[in-house]
Amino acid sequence: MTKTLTYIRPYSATAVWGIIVKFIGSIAELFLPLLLDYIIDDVVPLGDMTAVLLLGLAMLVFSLVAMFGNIIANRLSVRAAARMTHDLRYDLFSRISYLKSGQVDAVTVPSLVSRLTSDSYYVNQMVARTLRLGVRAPILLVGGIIMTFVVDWRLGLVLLACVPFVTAAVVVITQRSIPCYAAKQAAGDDMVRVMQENITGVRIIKALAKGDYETRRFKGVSDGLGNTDFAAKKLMSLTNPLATLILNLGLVAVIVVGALCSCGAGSVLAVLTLFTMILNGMLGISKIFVVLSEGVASASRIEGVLDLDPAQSVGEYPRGDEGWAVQFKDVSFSYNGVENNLQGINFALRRGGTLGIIGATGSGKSTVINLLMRFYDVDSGAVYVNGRDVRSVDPAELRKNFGVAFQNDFLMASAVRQNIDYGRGLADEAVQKAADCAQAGQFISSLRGGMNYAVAQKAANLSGGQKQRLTVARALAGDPAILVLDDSSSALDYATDAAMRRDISLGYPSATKIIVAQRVSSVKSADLILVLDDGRQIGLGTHEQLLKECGEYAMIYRAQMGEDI
């Protein structure tokens, strides 16, 4: 929470200017009931018209001011805490853009995507309602007791009786509602989740005829989403009726009072004024409390990934063979701490060289690449880039080595161009080339503005053929050092993913490649082939020497090739 509220420092005078103005309008409407006794008691009797027209008219510009207060006060603590929310986004969002992997598997993608868009709005209507609320609620509350006590003493000990009652009941409930919200938070995470495999795949549950259960599905989290917020809303519901009722029975109490000491009926009208004011001041307490309670969940949540170190340790490692682009010495790693995904991974590559990875799903091959790139680190082993222990390079001057295409990459929603280039600021001629060896140019130029072509949100105007050059395209536009293909021609048919490794060859002829594929057209040429099976290294060598040596490779190239030895 300390770290949270930290933000609002920077426009402190914004809030502290709001909280002035509030402060004065209150205090202003405080004194209306005053003047309104003075008014029926002392001047009404003596038929001055003139000093009624004057008192009235100051209670006029009492009013005024309360109200011009109030709106300037709220207009200050809105703008206050819509800069300090923007502030808190944008850096949560930076952490969250440079989590390592491990962190992003252990808080989840949909929890993520709730701290930054739900969490952070709780946190804004904390900040908001509590600079509205906690200057004038307090004051009227405090200030309507001191004003009763002025008023009339025998009735201001009536109303300070019922105080203590009110704040036990507020106190009592919040305290039991802070856990509520905190499980409601966590059903958001749930129901985020859900919402997010839906619309990623809307197409399979249409294919599969699935709506229907996966309408269920998102009903079972949304229910409980539903009840968490209903539990947590039922017991802070209790608040303002308790404190409604133990604050009109101190109401009749007052009257009983005023008519056993005969108060006169200016005092006792302005009581009951200032009692409406003291109810409203209780009950704006206990909305705090209620935004507190949300906010405070919230910041705490938020505080969760504030707080996670992003940065990967960079250390001193013993150096390997600097001969070779990248080598992989007695590599083991583990997701979860339990099992290896991958176990004793030996190989390496030379410069400008051709690896190909293949493998049953499942078997590894993606987390090849991620501890390459140090998306990871190794439980025991070594990888190497051009000599050097990954874990001894700094992770940003790592990756620029590297050109990445995914099987499932993004694609912005912005001009295809923009999509090759991605911030880059390449020359037109290299995204052209890149365009051209990824086999995108041809379909490109077809499309209406060609490269000014606007992809639309998920690329849903382009198939995942085209989809899958262009994020080839991206990757090959850098001129990287090392092009990594990580089954990104899937959706490509044989002779367009010939043509296209045909003309990366050519067009880049010094880049390292490394291809993981699941057909074996696709790494047959390759200068060296890594056959993986559930994590382990189970043949490597060319494409003749696993046909002969490796059984594993030899039937996956009869199954897909139709061929014989």
Ligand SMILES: Nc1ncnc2c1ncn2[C@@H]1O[C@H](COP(=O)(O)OP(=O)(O)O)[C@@H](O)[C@H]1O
Given for the second form:
Amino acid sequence: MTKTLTYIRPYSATAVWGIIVKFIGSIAELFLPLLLDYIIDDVVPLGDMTAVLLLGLAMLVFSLVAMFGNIIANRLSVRAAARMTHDLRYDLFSRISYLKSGQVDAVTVPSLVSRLTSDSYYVNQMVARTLRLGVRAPILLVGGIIMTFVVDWRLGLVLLACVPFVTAAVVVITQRSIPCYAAKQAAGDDMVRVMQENITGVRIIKALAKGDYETRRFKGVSDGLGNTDFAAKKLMSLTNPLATLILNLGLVAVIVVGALCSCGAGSVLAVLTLFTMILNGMLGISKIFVVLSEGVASASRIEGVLDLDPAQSVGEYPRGDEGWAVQFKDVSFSYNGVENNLQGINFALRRGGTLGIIGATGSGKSTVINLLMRFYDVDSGAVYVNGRDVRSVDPAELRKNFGVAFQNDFLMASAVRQNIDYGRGLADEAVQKAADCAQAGQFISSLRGGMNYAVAQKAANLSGGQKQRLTVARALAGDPAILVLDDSSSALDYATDAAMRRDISLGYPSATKIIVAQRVSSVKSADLILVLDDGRQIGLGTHEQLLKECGEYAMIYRAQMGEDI
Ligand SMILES: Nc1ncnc2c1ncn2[C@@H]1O[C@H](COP(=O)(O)OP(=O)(O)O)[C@@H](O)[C@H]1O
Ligand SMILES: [Mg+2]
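For comparison with the form predicted alone, please write out the form predicted in complex with the ligand.
Every chain and every other molecule in the complex is listed next, the one we just looked at coming first.
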């Protein structure tokens, strides 16, 4: 919470002005019943019309001050809250962009989405409302009670007797409702998760005619959110009626006491007005409790992310053999610490060489890439790039070596050229060469606008093969020392796949290449092929060696040969 509050500091002047103006407005409001009492009980009986008019004018002035004070103060508080939320959201977003992969896994993407959206909204509401009501409500409450004493101390005592009951009701209810808000926010995460799966998977849902199933699933999480929200609101909704009831009882007591003590009509009328103000003050305070309980829960969720340390430690590790561009030495790794996702991986690749990685889905191919680029750290063994343990190199430095096209990589909704350049300010020739080698040149020139063709969101206006070629072009364009293509030709026909590999070898001869594939034809000509099965290395060598030595590889080869070789 403290960290969130520091975001108000730059706008404290706006906030403080808001508080001052609100203070003046609220005080002006408090004086209205007092003037009313004075006019009715003391001035009207004298029959002095000028005095009545003058005091009436004074009441008008006080009303205007109260009204404009409220309007101006509300605007100031909204402005301060909006700006601090903007800053908070910005920092949260940039922190999320730098999180380590394991941290993202732990918080989960849907939860990050709702922290960026609904949680920052609750923080905004907390600040805006607390700035507005935080001044007004206590002034109306305390000032109202004091003013009642000024008008008539006996009536003041009646009122004061009601206050502890109302306070107790508000405090008890609010305390109970706070855990409900935390549950509500967790339910919000669930809903975002299902929503996100549905929107990203809309085609498969349609293809499998799973619309009904998904709608039911969505209804489930949506009901979950509704129920927790209802539980929280059900409790909080008790506050208003209960406070009103207690104060209404007090009101009856005021009239009775007023009659018994023969107080003036003006005094009773003034106290009744003050009563409404006091009630508003009470309810304002209970509202503050609501926004505070929501806001504090949200702030701690946001701070939970802001407090994560995205920096990867860089330490001293023994050097490996500098002769190799990439080397894995006895590497074992597990994502969740339960089962090994990689075990005993050993290989070394010379500079400019090509490594093919082949294996069934889930065998750990992409995991090898994740460790190579240090998205995760190995559990045992070591990964070397140019003879240096990846844990001993600054991650940003390390990743400069790579040009990567990830499996199912994303494209931005912007021009084709920008997708290839990706903000690196590359020369036109570099972009064109990359596009040509990735076999994208031809289809790009056939698009309307060519390189300026606008790629739609999620590249919905490109075919699967076109998307893959653009991601490969993006990987190539920076002329990387190490090129990684993770299943980047699965949507290409064999001829295009072969032409792409040939052109990349010719166009980027010095790059060390790592090609992950499911097809033997894509890795057949590599200098070294790593065969993975369920996280274990079951073969390493050239195509010819593996045909002889690795039964599984030979089997995959024969199975694929009939159709595609
Ligand atoms: N972020 C992750 N958290 C937990 N498990 C993961 C994660 N990514 C992949 N895995 C698991 O690790 C295994 C290997 O995955 P992966 O390397 O992506 O396989 P491949 O690329 O060969 O299809 C799979 O069982 C997969 O479920
Ligand atoms: Mg993969």
